[in-house]
Number of protein chains: 2
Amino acid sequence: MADAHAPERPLASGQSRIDFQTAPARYRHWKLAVDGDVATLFMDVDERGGLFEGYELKLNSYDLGVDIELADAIERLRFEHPQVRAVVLRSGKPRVFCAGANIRMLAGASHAHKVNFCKFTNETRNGIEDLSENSGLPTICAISGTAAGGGYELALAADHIMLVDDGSSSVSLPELPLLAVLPGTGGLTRVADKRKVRRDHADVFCTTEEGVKGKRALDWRLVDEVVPGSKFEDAVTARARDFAAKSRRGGAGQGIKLTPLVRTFSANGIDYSSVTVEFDRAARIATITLRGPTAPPPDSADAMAALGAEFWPLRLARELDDAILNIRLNEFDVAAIVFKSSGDPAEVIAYERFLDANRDHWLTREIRHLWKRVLKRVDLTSRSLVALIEPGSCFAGTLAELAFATDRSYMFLGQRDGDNKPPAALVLSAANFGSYPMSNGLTRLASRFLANPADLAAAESEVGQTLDAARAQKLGLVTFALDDIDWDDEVRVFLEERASFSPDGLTGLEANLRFAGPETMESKIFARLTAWQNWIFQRPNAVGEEGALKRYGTGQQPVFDTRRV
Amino acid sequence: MADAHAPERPLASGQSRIDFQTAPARYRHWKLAVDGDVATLFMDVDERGGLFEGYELKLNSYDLGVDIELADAIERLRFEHPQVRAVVLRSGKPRVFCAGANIRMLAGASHAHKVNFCKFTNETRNGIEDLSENSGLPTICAISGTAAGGGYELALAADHIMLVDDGSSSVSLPELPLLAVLPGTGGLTRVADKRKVRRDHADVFCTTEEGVKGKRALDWRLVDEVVPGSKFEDAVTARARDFAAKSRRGGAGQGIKLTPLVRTFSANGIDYSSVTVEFDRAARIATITLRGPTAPPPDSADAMAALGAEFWPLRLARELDDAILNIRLNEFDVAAIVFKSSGDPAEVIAYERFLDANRDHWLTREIRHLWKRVLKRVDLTSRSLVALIEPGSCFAGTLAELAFATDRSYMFLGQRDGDNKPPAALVLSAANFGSYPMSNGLTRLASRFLANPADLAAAESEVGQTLDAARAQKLGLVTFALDDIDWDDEVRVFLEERASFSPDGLTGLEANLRFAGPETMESKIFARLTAWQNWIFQRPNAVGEEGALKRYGTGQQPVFDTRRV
């Protein structure tokens, strides 16, 4: 392919990494307003904002730092504005809600960017959807203009859909017809399976480049509500206000800041304050190790909520989220994600155990919320995963997660030679039996046993004690128990033939064993949405000299392989 | 990519197209031996009978003319030998059970060919899959040897696997290890969804070239039993026996003839007793029209049995099924297919009538099943399907069915000026509700209508009802109703667009939109299994000049694009 080999284009930041760290007096295309209980999402893109250099963000389109300081705003909304109970999403343009992703960022984009930008965004608009399902904060999407492609997918996500009746206000999936790609952000699947929308309209819907409007999109299900203009204003006030005063957000009580992270970038490394990266290059292996914490749990939820962003459970989550988000967009040749820890398991129960004594505050429910999403970011990341469980370490409870969230595990049996650290132990909590679901609707550990519902049952019942490397593996909790005579070598091998093999190959092969079971309109985004994007991506007519990606605005006619697949 | 314009390599049988229909007397790679109730199908695959010049099928490695035999013996077992009530599959060679699809084969086959070879062997395998849940007739496979790759995959759509415990044969699954493509006839997904092996543990087997033996395969649940060498064929026999006193198949009473289709092969076309398909190769159209019966339905069950194979619906769906495997691998330059039909529906719902009176045969049950492949194979079209219901056409019961598998569909209002045929007519039947599950597990009207079960629901209500087009829109049942004014011009303006739409967008989004609602196991083997392994199909690291398909067997490593997408 053209870009097989492309570098990435330069940062306009001038900055070798892309930063996920944000905050609101630093965003240059959102605006979030706090009204009461109402908050106002303004899209109102920066031309000359974008994230590399080369194109311009016209017509409130995006790339991936405009998603960015979205997916800050949201999580801002949760954590320092629990009193919302409804949000407005709207553009702060006149006649243009949202052009969706800027078609010269994507003409330009090696494939490797591509993809991963449309994960993010996809994780973005997931997170709108839990926000409302799961933390009782609905969206209310106010379209005045036209919302094409992207910015229709951004839409999509919310749970409520106003289009202004002027004549031309519209939304639109002109992808295919415009550019002979997918909408890639959700968008089949939402139209197909959360909107319902008669399959025969769907197919004209996405290959009208024009798209529809006023009491066609209302009849094709396509938006909730049509509004004349003059009446539009008051419109989404007054249904910003009854799903305000519907919903089911506690709210009560502060929010707690969302202070900036503290991290340090080396050469082969990231360093938080319990997160650390490690980059071994040559073999293109990241660690990540995570640390327990290093005081006991507070006494209470308003000691919790003191402590704020500096909460041992919500900072890890944090820094976690922010690593996973660096290895993939930044460092691309990583083949393989390795997760260690160090502390004290009894430590990291501790802290199960306060934020299950304390599960209906607020401050541990968006915790929770907020590790689940993490756990499934890491599900998603197209990297090998696989935990080494060592003596020193501290799987327990919501860390032993991620060990259930790897391709496979090694623990260590008994101790090292000359080594006094305490034997591996992985110690099981409530929340590896329910907090946590995967896209595919199941817990990682029903996922794992989906053959004997006993054997869940089995590690049930192994709730809070410290079970060894043998134990353990006769639960079927880790893929291998080794002791020191093969350890070294057995991992060292396997994570060699791992990084022999071809990285498009375990792509796919990961993608298909990961989610077993059930599907859901989460797991359909990324398996087969996101697999035939990504297939187009990779096709000469999207992406080929010739395609229609590449000669998108030049005036002249892309020329297709006529051939049918 | 390399093979983006490479025409297809010449057939060895010399002649222009490939050929789906065959007969036990002529198989080269197969022998169908029936004793009592337990038939033993063999594989026996001749190393010089290739579909193609080029390449040798060594080791019971297959192309797609193995895979064509297979289909045909299943197809037999079905129709010819009711009687039958356990199949035991089994190689004819020594020390090997089957290499898998031959990679000389799909090294050297274009993209077109690939995907579609893969289409039409996942089908074949859901057929064996579809003979024992809905035919009662299940299947026993024998493994001595290796059974590697589509091997393995093909005793994968067994009921039951019997593995040799000699030390060395094996099940294996060595696609991405060895050639850096994806198992792709539903290996990964039946490995996590039918037989539920844990996660990590098929991580390893994937990875893991040479496979796993005895009583490892046993414990990670590759296989359901293995057998010392000395008591395998005992146990085989014995194991037949078991399953063939368990089954459910009725089998009373002869099987009927599937005797050769009377075809006619143009320039520009293909004539069938029922079926015609023309060719339109500018506009690049097939045209498929279906014609309603000459005659009544028999008078009884026994005189539909005496006449077998011509029966108007066994004829007609045979026929129809021929077509479109004829159009996906020999015309690859199709856009679109349209689907027609000429007679009366009165007819047509007399034979529906028949059929349901008699939904108790065997004869019927089979005819009713093999209609819902045929139609299944339609959905997995990757064309775009277009049905034209105009006026003298008979879209009724089973063939109205074919407009609901389309992407959209057009109705003529009233009739055309100076022609006397009778007004379009759309007839429902009870078939329309239950006889014809689409891969999703719904029936068309169902998936159609996910939004509004209240619509099902009316639309059943119209069951045996003339329903001109006006009524038809009205209920949802067609996309667009035209009059004589408008019909010609929005008719030839959407062919023409979907003509000048890239093939691959459209692959992709038909694949998305038509598939609403729940997954199952193969609605999962065609989304996302399929759209991974075309992707892996396109990239350079599998089909590149230096990637591992290409390289195979030269001695070379292959070398990869190390960066993760």
The other form holds:
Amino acid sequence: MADAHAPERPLASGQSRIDFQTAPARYRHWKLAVDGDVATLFMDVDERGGLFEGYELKLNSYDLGVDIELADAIERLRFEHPQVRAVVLRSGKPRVFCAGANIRMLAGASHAHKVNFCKFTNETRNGIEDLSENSGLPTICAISGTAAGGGYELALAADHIMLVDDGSSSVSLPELPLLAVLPGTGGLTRVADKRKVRRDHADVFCTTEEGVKGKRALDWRLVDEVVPGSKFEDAVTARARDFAAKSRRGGAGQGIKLTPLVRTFSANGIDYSSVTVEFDRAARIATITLRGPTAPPPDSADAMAALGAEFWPLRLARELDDAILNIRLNEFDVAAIVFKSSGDPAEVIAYERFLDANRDHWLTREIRHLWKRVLKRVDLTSRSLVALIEPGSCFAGTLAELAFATDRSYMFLGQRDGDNKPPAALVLSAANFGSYPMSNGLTRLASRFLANPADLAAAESEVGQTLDAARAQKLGLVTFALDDIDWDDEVRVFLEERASFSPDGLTGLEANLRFAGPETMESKIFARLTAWQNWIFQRPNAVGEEGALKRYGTGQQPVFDTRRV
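Having seen the form predicted together with another copy of the chain, can you show the form predicted alone?
For this one, just the chain is written down, with no partner chains and no other molecules.
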């Protein structure tokens, strides 16, 4: 953790828009080096490169801007470097790995920014774990110096943690004793669930400011390997070679360039090539419209690779992800996100069949996994979500997942008077039944039909069929099917009602209802972030004028309300 004490400032509110698009040539905090089948990500944070004014990123501490670069680098390893078979995470600075989230940034950030910052960093670390589990690209974290707080959380995302045994290098989660907050909740969950650290050892570890070093860190399962300083570099090289040799990643094929997204911003919206975002600020609504393909799929996997980032499913996923992140961090007053689509469902299904036919191609696999992560991002967005399946829409296959991700879906019965658009239709594909698990490990349809697996089987039997509103409602695929008489009023009342409810109550309601069924490490992380960290970040013991987060680094001890709740 780095130093802190700054006046409260809104960060994302009232300041310039946070942009999640970057590229290696613009990195200020990370260096990506590729040597054959091993890539090394060096964390070398520019102290003066903070996303906002009022703090310096000392000791490799980070803010959201640092993590935006890390997330971008991970995506580029997936798509631009398919030959890489192992990744090493390490510091570019001497005697420190990472001091964690910058405390001056946290002390001055708005509540909404703090929580969304924690959410994005956890999604990025989940992405590192997904990189290993599903792309066959394992990660080794080589710690020389201090890995504190979020720095150790970054290490926890790796498959293998190496710690130099030099008498001073250590790992720690000091947020509770120093700041009266939790280590992003992902840190605690990974210590217990992923590394399976004993409860009593974890209790000592998470309440010890100076952390744990050497043999004790190894014995307590906090790291996987402790190496003397004189042998550390050779050991890291050898371990990277071992992991690369055992990687499941095929390594075949030429990578594609993730070219910059083409976006046009206006006062009330954003236009992408295949996505449009419109803001009705008075009604507190953001409408995201996804447009179907304008050309048939290519005739071969090689032709798909030649299209690169312009291949429609890949381009659409990247644009949707950017749109969701923009709403999360720049549009805090939005109460509801409305998903719409336009296009021909048959053309969307043609792309689904193309991806199925080329499922073994590395690029197809990465595109499917990208969609999985983007859809999870939608699931975890603290806004009310609604899908409007109208005449002329193309909620088919992968795009139908957005309808299943929403809190409610409305489907239009028949056609509007004087409208020649084709009636609303929903089309399922094989992808809806396995390609896109949620954080709970189940597909959205399996979660929907948890009470009766026969309903899931009935839906699967309709794969490839064009389902009208009546049939979709009977199958349980939409919430309401409405005709022209009721449509406008029902949708209007729903959106007005949603905007009138307490945002805090809605966040809790939606987070509790979206993830039925089994609990996983991933679902725990975000449930605990929503409930525990969200609450702690509002308590005076942490953020009050006499709280630990505000007084850290001032020489004054925090003053706590000692009553347990």
